[in-house]
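Here you get one chain, nothing else, as structure tokens; it is the form predicted alone.
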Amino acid sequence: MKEMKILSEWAYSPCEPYRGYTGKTLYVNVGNLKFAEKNVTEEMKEKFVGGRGFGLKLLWDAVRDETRWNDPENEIVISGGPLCGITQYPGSGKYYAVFISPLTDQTYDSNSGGHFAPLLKFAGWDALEIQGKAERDVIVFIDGDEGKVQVLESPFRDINAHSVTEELHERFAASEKDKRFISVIATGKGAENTYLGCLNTSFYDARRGIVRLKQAGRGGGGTVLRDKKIAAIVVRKHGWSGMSNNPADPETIQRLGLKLHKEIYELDDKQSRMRRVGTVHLNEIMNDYHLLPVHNYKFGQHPEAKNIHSTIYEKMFTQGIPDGCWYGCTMACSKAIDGFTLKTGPWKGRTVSIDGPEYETCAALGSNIGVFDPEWTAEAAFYADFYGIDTISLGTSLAFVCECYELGYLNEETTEGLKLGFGKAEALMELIHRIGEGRGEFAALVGKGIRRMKAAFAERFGAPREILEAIGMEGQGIEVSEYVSKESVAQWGGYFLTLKGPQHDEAWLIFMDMVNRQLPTFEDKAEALHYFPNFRLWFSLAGLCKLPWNDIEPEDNLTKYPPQEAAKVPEHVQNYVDLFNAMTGKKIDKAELILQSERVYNFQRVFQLRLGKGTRKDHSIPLRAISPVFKDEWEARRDYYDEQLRSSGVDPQGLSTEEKIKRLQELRLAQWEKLVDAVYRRRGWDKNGIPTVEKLEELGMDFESVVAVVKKHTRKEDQWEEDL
């Protein structure tokens, strides 16, 4: 690779972390080529903690109320957190990227593993804030060894993530072994052509001798990166260790880590088999419980699901290699298929290593589009990363397209020659390549996501808007992740009463609600939809992966605690409290942990309000998410749904299937409104879904600018009731 021209350079004196923080954040403007160092105040640590919290605070200060995703002042803010970078406790390498999303037009945060966040911190920075738009493709290089930041002219004509990350590791490393001290964030051509762009984050896998990728997939962060004409962000840092965070109490961190390592080694094979198959252990479980999305979430089971059973993937994944994406993670869930020869696309005939696929990808680019071929799904997963496209939004968008084609709303003419439909593997793979490479108007439209497809299919092709709204599985503009939520009222909230749209990082309550029947009342559901979103958010503040929390549990967890308490995995919650205290020297308890999250949760809700979102109308839900829409959905589980009607006081005898569906939808829409009211009450929000000033005061988040947004958008109670 030719030498890269330096467009701008800035020197700094790296600050070593102390008790998890360096106390500094880095600002880079790729438009005017300016740099700045900002201080992290004690108030910022107290109120925003780190990671996603820091990202939201910095973004809030950077944008206007009118800022949209492709405005120069929109930022990508990348931050780990005080626990990010330790090597003693599994899952400690996460960063959280915060930005205004092209899909949702509001704030979004997406997380990734890999080595970037720890190396960024050890290079001296608690967060990286990138603003502006470059005139030409650039690379941002943070050199923690030399104490300098450069904006370099990019030499790349092909910006696919695999080529870019491999070449940059080669360029900035002195030797093969040296590559582990470098990490790269890149995306791909598909991020330019779609709103579905992901951020690929690299780590050097010394055991395989290759550079591998993890993804901050959701929300379109890769699209924002390419809109700024950034080809890659690179960080380099040598000379760190597992204690480089300089914790207050290293012995406690070591003890807690050893405790969890022991649980993983002894229990993982009996519980989740993460070290053998990663998250695809869920494939057959979801199918067994009618939770696997099939044919655009119409069904939750399929007889061909046996072809994507975890035992199939176990044979495909390379075994016997510790697959952690950051040092010390014995969960080792970052599986890979090595020696895979591609059958299609620009790299046809090449032998590659494929990241995963994870459960979500197996469902999105598998069962949900009616393809039950694990090799096809693996290739689709590779090319999604190659083009820089989120697999979940891609798969859910393709599922919507398949159903629209089979309903007759699309045809070969409108799809530009593609015979689409569920199970049409060859045509679907061709569409993926067209989307990634930017070929054709139809592919470009699919790449804008379901919300925009619904409008276009109605306006251009005459499709009935009411049906499109019923079957288009999106909320707030983001595509639904890969679980069937129809039969769990609590999970309706876990998807569609979220801060940024339906993905399962806030609450996965299906088993508690639907299987174990632990949330019988709306108040019970509301309590769960308060606790779990806040607890899960806390990982994004600390810089941690959620999987070690409940994908492995102490052996006596279910017998030691009542069922609702056991779902929290109390011993592991206490681990996180103790970890945080051992790192920072603070003395929080479990209640304070939730309070830390609740502050940021409410701040982000107000941020959405500031950008013109964040009210009850934005918490809409498609009918497919709560009920059958078409006759074949009902008939697939006729006895079950008939009983659902009976238990609600409706006799199905003598009713046509269409009448049954309508009755059930009416019942469940009424339940939805009751759920919304109960959740808003528990969260301390008004009936329009806006945090009250009293709630902000209670949380200590009553900053003048935050209260001003709430007061501007809060209407009198009688006005809201009149609208209802």
Second form
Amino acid sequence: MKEMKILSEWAYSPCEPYRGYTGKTLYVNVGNLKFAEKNVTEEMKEKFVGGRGFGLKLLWDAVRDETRWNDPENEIVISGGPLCGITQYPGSGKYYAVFISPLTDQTYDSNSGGHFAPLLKFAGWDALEIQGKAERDVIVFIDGDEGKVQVLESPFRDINAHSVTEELHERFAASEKDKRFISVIATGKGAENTYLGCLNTSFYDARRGIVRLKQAGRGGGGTVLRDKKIAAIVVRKHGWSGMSNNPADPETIQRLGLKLHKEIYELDDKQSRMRRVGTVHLNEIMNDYHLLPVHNYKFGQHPEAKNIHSTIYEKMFTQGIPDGCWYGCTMACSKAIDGFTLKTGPWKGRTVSIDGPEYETCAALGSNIGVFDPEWTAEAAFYADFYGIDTISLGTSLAFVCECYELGYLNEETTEGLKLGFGKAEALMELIHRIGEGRGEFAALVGKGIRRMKAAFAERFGAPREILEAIGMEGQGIEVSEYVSKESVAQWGGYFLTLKGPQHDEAWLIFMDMVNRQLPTFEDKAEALHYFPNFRLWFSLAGLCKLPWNDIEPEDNLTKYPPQEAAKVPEHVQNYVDLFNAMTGKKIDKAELILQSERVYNFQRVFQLRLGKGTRKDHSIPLRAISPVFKDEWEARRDYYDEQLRSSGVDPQGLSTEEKIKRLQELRLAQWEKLVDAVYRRRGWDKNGIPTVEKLEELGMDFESVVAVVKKHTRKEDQWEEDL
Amino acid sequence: MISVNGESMKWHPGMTVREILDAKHYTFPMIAVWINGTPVPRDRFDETEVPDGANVQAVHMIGGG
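One more: the block was the form predicted alone; return the form predicted in complex with the partner chain.
Zooming out: every chain and molecule, the one shown earlier first.
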């Protein structure tokens, strides 16, 4: 690689972490080439904790109410959190990237494993805040060894995530072994050409001798990165250890880690088999329970799902290698397929290692588009990373396109020569390449996501808007992740009453609600939609991965606790409380853990409001997320749906299938409105979904600027009757 | 008759937990079963018999996707 020209350089004195924090955040403006160091105050730690909380706080201070995703003042803020970087407890290497999303026009947070977040902290920074737009492609290099930050001219002409990360590891490492002290965030050409750009985050896999990638996939963070003309962000830091966070009580962290390692070693093979297959253990389970999205979420099951069974992926994944994406993660779910020869695209004929695919990708670039071929899915997953595109939004968008084609709203002419449809693997792969490489108007449109496709298909091709709205699986502008939600009222909320759109990281309540029947009333569902989103948000504050919470459970979890409590895996929740206290020296309990999250949850809600979103109208839900839309969906489970009508007091006898669908939709839309009301009340929001000033005061989040936003948008008619 | 997660199910003498799970197509490995409020260890699903009139809770433990 040719020498990279230094455009700007800034020296700093790296602060060592103390009790999980370095106390400093780094600001880099790639537009005016300015750098700054900001202090982390005690109030910031108290109110925002770290990770996503820090990201939201810094972004709030950086943008205007009118800022949009491609304005220079939009930022990408990357932060781990106080627990990020420990090596004793599994899943402790995550960062959370916060930015205004091109898909949703509001704040988004997306997380990734890999080594970037720990190395950033050990280089002296609790968060990295990047603002501005460069004039030409640049690389941001944070050198924690030398205490300097550089903006370098990028040498890359052809941006793809694999080449960029590999070459930058090569460039900044002194030797092969030295590559593990470097991590890169990069994306690809597809991030420039779409709104679906992901952030690929590297880690050096010493056993394979290769650089591997994890993704902060969702929300278009990669698109923001490329809009700023950043080719990559690199961090380098030597000389750290698992104790570099200088925790208050290292023995407790050690003890808790050993306990969980033991559970994983002894129980994982009997439980989720994460160490063997990662999250693809869900493939067959979701199919068994009618939850696997098939053909744009029309169905939840398919006979060919046997072809994507986890046992098939188990054979494809290289076994016997501890696949953690950060040191000390014995859950080791970052599986990889080695020695895979690509059949298509710019790297056709090359033999590569493929990261994953994980469950979401198997469904998005698999069952949801009617392709039940793991080799095809693996290749599509590779190229999604290569081009820097989120596999979930890509797959869900393609599923929408397939259905529109089969409904006759698209044809070979409008798709510029592609005969699309469910299962049309060759044409779909060609479309992925066109999207990634930016070839053709149709591919460009698909890459803007479903919300924009709906408008364009209606306007340009005369497709009926009402149907497009019913079957276009997005919320708040972002595509639904890969679960069929229509039979679980609580999961309608888990997907569509969320801060940023239908991603499954807030709440996954389908089993609790639909199968276990633990949430019979709207109040029960609202309580779950208070607890789980707040509990799960906490991982994003602390810098942790969610998977070791409930993809492994203590053997006595089910005998020690009643069913309702057992679902929370109380012992693991206590581990997190103890870990946080052992790191920071604070004394929180389980209730305060939820309070920490609730503060940030409500702050982010107000942030969306500030950006012109964040009200009830933004919590809309497509019909297919709550009900069958077409006859074939009903007929596939006729007895089940007839019984659904009967149990709601409607006799299906004598009704046509179309009439039955209409009645069920009416019933479920009424349920949806009840759910929204119940959830808003439980969250302390008004009828319009806005946190009340009283709620902000109760949480201690009544900052002047936050209260001003709420007051500006609050209407008297949105108060609950009992509050008047 | 017995109740499984609030739904009625026909009972027969000698009926085991495993039979119930198979009949309901409950294939998820991280499932916990309570009979009349008493938990049944996972390794005893095959031989544990369910009495007539029992209230069976078959709880899928996953709390998040």
